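What follows is a single chain, given as structure tokens, in the form predicted alone.
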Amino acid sequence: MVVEELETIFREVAQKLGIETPSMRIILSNRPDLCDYQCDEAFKLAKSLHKNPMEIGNRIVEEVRQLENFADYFEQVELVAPGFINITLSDSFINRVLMTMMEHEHFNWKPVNPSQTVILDYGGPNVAKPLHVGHMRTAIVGESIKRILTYAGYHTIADVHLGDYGLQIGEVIYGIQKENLRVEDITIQDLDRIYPAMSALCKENPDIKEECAQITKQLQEGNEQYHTMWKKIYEVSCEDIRGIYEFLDVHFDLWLGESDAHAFIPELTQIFEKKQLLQISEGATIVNVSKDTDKKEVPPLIFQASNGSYLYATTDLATILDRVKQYHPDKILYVTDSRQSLHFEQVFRAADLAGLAPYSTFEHLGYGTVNGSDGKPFKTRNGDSPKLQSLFQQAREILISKKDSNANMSDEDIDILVNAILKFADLSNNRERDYIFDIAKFSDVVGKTGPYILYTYLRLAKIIQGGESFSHKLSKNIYNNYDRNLRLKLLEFEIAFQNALDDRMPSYIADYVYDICVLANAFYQNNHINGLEEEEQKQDWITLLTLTNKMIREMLYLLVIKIPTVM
């Protein structure tokens, strides 16, 4: 690709110029009005050489420009001071990429050793409560994660890890208990009623929070009764739960949770002991996961309660225990909100100490929180967070309410244009930061918005129809400004999804996709191409858009996002 070649013949030519680096780092220009790239190396090598920057930045400069193949890569190299250089690409080389581009899966990414395993968990729904904003977003940004990591060549994982065997399953069999439900009859209707009652009952009752608990305690300990309830409580809402999935196009390999990891809780138990890590603290069983280096207080955590319940720690802990045994996973990856930051360093740190993984091979990957236009946490008028079906609809009848021929499109394109507008919402802010939720705004078919990267692509797809009779081949040529451009942002590929893959950065790819569009819309409008009479420049351009929407296409699909058939 760009970058690694001409890292490539810059590193070659200071070797032989008798300058040993390891290498010549080439990047984009933050001046693209003045040139394509650019390598700041003469400022490290003038530091090491003791020489000025301008003076060894000349001498680079003067041997690339005397190689034989110059006018194969460049189209001008420049020194300039206080000792950048700029690169200028020529028309050959970048068309000669693009074909490459062309021509090759994955745009001839290279991708990495197939046998690294990474497990990512995400999703993470409490089995019983209903489904809100905040698990769109973890569902959304793992699973562009998830799919970013396997585009790049890993074995990836996933899994749901729900939460099925916590304090809210208490609530809601004490909830069924009180209303004298029988449990075959129990439905959706009557979870999404009970656990919000009961949830508020507790907070206002010690005495019933406690009765709950213990429910829960003796649920994992193995009561038959409420094991039953259990089980129908998990049905009911897991086959909710999958719906929801489905229509958010969001896929897991494996549907376990808490239930499943207690199973390992025994094995746990001794791996800690052996290690002597736990210890009594107020009646409960702890951890001590500081260190002498914390700048801020990392409080033990908590193995087992005082009223011996295990809490989402231990769970945590023996889901790893059994990923481990099972996956042997080079990278455990956790898509969850950021405030869960000292829960997973708790967690973390402890998997470390009892020698189940090594530190390095986990990553909590956080995210902020969704919030209404008042900057607060999204909610309803009633203050409670939007249930998903709600918001779906909500979308829905913006969408059609944007125009008049959207009531007419089919239900299937409806669908995908509601997964665009709330995924690329969510996928083109960084996740580490909180954003305004603003569905109209999303919807619009102008500015950065999913229906916008659709609207792109469907109209390039009716140029490209009319040229089918082409081959896909590209000439030497580069015609004008608009055209240029398109082309050097293409080639920008390996720069944005190396970033998104480093940084688990799903914005990278939703900012590089909208620039294309912007490009691709100011070629469009500025280029002609059916009244063409030249046939090769015809074909240049029809090849050029064909590369650009098979990149908008597998850049939606990395963000989840599928495309309609009309807009």
Second form
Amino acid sequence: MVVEELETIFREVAQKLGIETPSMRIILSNRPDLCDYQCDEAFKLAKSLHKNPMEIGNRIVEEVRQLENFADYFEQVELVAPGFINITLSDSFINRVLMTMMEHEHFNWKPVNPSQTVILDYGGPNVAKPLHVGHMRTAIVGESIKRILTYAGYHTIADVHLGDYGLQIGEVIYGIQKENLRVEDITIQDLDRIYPAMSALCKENPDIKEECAQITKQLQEGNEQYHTMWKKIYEVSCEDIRGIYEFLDVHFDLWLGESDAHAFIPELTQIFEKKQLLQISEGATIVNVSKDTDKKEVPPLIFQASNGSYLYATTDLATILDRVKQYHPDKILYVTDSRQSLHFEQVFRAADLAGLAPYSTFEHLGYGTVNGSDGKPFKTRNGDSPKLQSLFQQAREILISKKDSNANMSDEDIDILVNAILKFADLSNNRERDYIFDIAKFSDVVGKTGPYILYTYLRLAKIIQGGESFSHKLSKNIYNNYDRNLRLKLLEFEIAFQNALDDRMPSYIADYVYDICVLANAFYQNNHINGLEEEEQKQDWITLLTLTNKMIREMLYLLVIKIPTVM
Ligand code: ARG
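The form predicted in complex with arginine (ARG) is what I need now, so please give it after the form predicted alone.
Next comes the full complex, this chain leading.
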């Protein structure tokens, strides 16, 4: 790969010059008009050696230029004031690396060794409550991060962590009893009706809310009648939830939830008691997780509420206990709304204090809010969070209204496009930021959208016709700048992917695949492959576009986006 090979060359050169340095970092050029890559180490070395960066840079550049195999790698290596080393790659080096990318899985990405286990906690739907747009974010972002980690060589385990034992269950049971429904007759329509009504009622009436909380508590303590009702509610709701994830192409290895964590609470309590971490405060049992160094107050974690019930943080801790014992994970990642960051800070600290797992095991990957055009959280006209299914429907209608030809698309292709529209819009936004839900913009084929990427892919597929076999070996040539720019962008895969992996940022993949599509379109518009007389050039270009499309397809896979047959 480019960076590693160049770093090795520069490190060896430095050694030859007697310059002690642990690294010679090569980065992408920030002046692509001047060079392809650059090395800024002369500045750092100048400081430690008390010399002028130009002097050090000059010695390095001179030495590199003396290398016997200089032309295998470089077209030019130059020093520019006040000490930048500018690197222009030789065509043969570019093509050699492209060939290794063609020959190896995952474009020659070297997997982590030995493989580490990462548990990803995302999705987090709540049984008996309709899924809203936030649940789409966690599902898509989480699935994408999982795919990126798996692609990089990690052993990943995805857990949906259902919210299936909270207050909403008590509310729905209360509502079912009120309506005198027979347990075996409960349908998803009943749940969709009962939950919002009961939730509103509880907000108005604290006595009823208390009653619902008691039902939840009795359920958690093993009340059989409630357990039977819970089981039916769970089944009906999960069937609906599974359908949504199926549509989104989001998959979990484990379908565990808060209810499963309850079995581990006695053991968890023992561990916390042994370490003397539990304190009584105003009737509740709490864990003090604050530190002297805290700039902002971190309040105690509530281990057990004063009415005896266990809340969100305790089930999360019990889940950690279970996960650590079963899977020995190196990392546990949580993808939720950023507004839950304090909750996770408390949980991670408590887990560390109790010795369940060191603090560094945990990462909370927060995401921003999906807003409406008014910049406030996206709501339907009557002020509710829109149900996910109605969002899918909206995207579908816009899509069909846009182009007559879309009306003839197969249902499957339309579903694929709806997915692409929503997912690319979501994932191309830096996950930590809020974004405005604008379905018309998201579904445009012009601009940074899912349809634009898919359109590019299908267009290239028509030229290259046929699979992704690389029987032709690239010649040493690069024919013009459109060509060169596209080749260089393909080489950037290692950088884009590493950054996305390190920062858990699918948006870097989205940026990268978009850049590729822009350059591929420019290449295509300015180079007419079909009219070419030169057979070698023609084969080179078809091979280049074949690699380009393979890259687009694999990056789309990481973004959980499938490719339709036609558009
Ligand atoms: N059910 C929660 C919600 O809807 C999300 C669960 C996230 N995962 C976790 N381990 N706490 O907000």
